[in-house]
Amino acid sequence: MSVPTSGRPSARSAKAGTKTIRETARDIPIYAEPDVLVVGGGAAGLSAACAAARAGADTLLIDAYGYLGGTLTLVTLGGFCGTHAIVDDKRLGRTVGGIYMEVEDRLKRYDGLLEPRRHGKIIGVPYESIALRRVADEIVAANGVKVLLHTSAVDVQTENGRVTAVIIENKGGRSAILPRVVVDCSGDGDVAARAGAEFGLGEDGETQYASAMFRLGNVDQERAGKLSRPQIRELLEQAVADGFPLPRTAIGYHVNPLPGVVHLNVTKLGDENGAPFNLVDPEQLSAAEREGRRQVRMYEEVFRKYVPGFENARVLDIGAKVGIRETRVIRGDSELQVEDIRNCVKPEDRIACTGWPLEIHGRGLATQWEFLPDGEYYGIPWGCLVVKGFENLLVAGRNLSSSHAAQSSARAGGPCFAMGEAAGAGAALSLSDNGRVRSVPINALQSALEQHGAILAPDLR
């Protein structure tokens, strides 16, 4: 079962030891006072800032590195999942429209995109991550979003249930806006846990197994795509009887829009005991990019000697960062189940639907999957996005309020671009009642989304 915390975590990890020193009061200045405030732009974060921009709020995106697109970008993921869902053996149908698709449309112009592609019942849309940078780039501009790159969420103030300010640090020192609504798309639920939400964090202790990224030039793309993924599972494992050390041989990939390239998601990064990372960490994360390094240089080198079509391949580049599944998940008004989906629940305040799978990386050399039956969909609802206990704070994508096992089907980047856009309507419907969350109608949130183009109702028939 996932552990519920709260309160402020430190910044400092267990070994850090209990010494401390009194950092000196001091006035900060106020950088902006937006309507809204989205933190981290991402898949979700990216649609809840063009959501609540186009619909008239003054809204300030902020993001830690220095480009936007969160795991989609800086993780080089290679393919868009949970987009698609299987009507039957050969057609496939959207569940995820809106703002994705003004993304999808984009990529397309730079020849970036790929049509979706079926492995079994997995299904991908293959793009190239540095035109999806480009477009993040359009969108936020075309929808008049103001953004601030390099800029990290480090401390949040509260009164009565309220997010007054979230203070920042950059390259311009120490400052603080002051929103009415926030909505927090960091992935880790940095704001909302430094707000004193509660939150849960793995099962069991445990969370999913995060991934080193990385992009193989020089492939014979042909030969390769030849080859389905319990194939390569078996070279793989073949590789693993002859003595390389692999800690996952199930293999995510996709062919990349650029000919010879292919971005493989196949690394599976545990500590020296073989346990997941704590990724909210700071000393495990640092020690988890260094071991996905050194997991990529083993892979490169076994694709190179066991995978045809690999035989002349070499990395191109690797992830900015780790990609991470789980962290924090943020204690909702709702919470979304595992039965939920097992079970293909369609609540009537439902605001982003998906037909993507369980998808749990335990542990082991393989991944667990759980599908849907063929034409069938579960729909998240909008009280995932309101934060327990606070009246005008919201969350969107990995870090929703859900168990840890229905996380790692609603984590996926469709369903994280349907939230991240939810998340940003419902926060300019909410300025009403100065920034009250709750108080945003169902009904005219879901008449607005699609409105929009947002799918609600997939049509699988």
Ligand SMILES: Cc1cc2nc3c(=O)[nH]c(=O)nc-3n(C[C@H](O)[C@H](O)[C@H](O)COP(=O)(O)OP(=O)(O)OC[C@H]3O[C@@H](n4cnc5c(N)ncnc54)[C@H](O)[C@@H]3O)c2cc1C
The other form holds:
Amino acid sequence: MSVPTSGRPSARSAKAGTKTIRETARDIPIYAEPDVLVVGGGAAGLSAACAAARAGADTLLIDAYGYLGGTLTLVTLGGFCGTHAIVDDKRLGRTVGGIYMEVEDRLKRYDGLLEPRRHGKIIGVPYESIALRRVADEIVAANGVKVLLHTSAVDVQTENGRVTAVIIENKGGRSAILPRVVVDCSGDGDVAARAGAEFGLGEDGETQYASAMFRLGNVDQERAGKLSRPQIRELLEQAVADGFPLPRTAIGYHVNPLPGVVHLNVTKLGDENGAPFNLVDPEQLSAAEREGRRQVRMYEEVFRKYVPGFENARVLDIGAKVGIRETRVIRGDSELQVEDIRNCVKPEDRIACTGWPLEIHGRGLATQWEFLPDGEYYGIPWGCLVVKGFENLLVAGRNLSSSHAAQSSARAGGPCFAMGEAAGAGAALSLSDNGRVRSVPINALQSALEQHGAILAPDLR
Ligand SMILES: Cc1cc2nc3c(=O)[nH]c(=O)nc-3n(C[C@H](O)[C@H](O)[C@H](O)COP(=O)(O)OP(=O)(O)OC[C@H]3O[C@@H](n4cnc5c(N)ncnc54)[C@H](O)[C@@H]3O)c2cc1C
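Can you switch from the form predicted alone and show the form predicted in complex with the named molecule instead?
First the chain shown before, then all remaining chains and molecules of the complex.
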């Protein structure tokens, strides 16, 4: 499989052909001229927009879908991860605060959050994804963010290393946004890539596998909740031995705050040769969606047949899009490396922390986990958000500047919230120097974050 790993990507697969037409040049309206434009309203974008607006910047947030939350709502995840770290056998400590805490507090008001749960060394905070859509609306409104949904960033204009315009499309047609600073939280690094920023795409072009996520209803939660993940894995391995061609037996599951509902992270989407799809290729993305639905049906059958508590379970919903772990990672001034995580490095200019392990969804039935020692965490430096070669462009979230393996940890929801908050606060601070994000004083940024409850030195004693 040949995939571009830098430069301006093709919007279509190589198969789309070499025949072209010349698009008609035309004047398009300027939709807005905000201080800060945030593209993508997932964990990172939601936090970025709130932090920028809270700091007084005129902030516009756009998203391609009809609700905010990105992977956390669109893909129906069941629990926040990377928000806590293990202190010892009995105790956990928080590694992410700030806007994420505001999200937790608001979810509690809707009975949409459970206490953190441990599965061995893995910690998840179960939440209800429909409640999170509403919480996301509330939180952007409370912080004064302007939001435009069903709107995609489709092109970018640049001049001397500055993004001067982001072209958007929606039901109103095509228009332009002229921001002073842009924060690309699209997950796929769409804005940065279209601006011509360098990016990586997996290791030798092979990314982590995607998963179609789904919720099963009518589950006997009490019996199901007693099973450990290794026990469920054994049952699924029995199904494989009996002839079910399951691509994955190592599962993630979260008991949902809704009675009788369990959220499953168990599918593994590969093409006809078993290779992961390149999910910035529209044809492969389409094939992945179809394969996801096929696998969900198969896992429903297997869970009903093999796993106690699931005998009468039925699929309640499947994510509105496949769960994408990895596409483009944009090259920044710094690049998070796997050794930074293994050595629990805490750089002076860190703007986010997490204790989430390396979690690689590569080939084979299992997921590769590599845990940090108890009581440990690592920090993500500001330079991982500052796009190399650009003056007024930041990235945050799963498209941060990182190696393939390092991204497998930093992409968890918790650190994405924290990175986004830092990007938004940093974007607002940069306005005093005409949006030059590289010149943001790190001490001032760190103080601003801590004033709002962000955690830059977790207490894990
Ligand atoms: C299968 C799977 C399971 C996971 N399980 C967990 C888990 O249990 N717990 C956990 O904490 N994390 C989990 N993660 C990781 C985590 O949820 C995500 O990596 C994280 O939420 C990503 O946040 P983000 O804001 O960087 O990007 P995203 O959530 O991908 O958000 C990007 C947003 O940008 C929008 N967008 C994209 N392109 C454009 C465009 N051109 N114009 C406008 N809008 C655009 C999208 O609509 C989306 O809303 C999982 C991920 C996957 C894929």
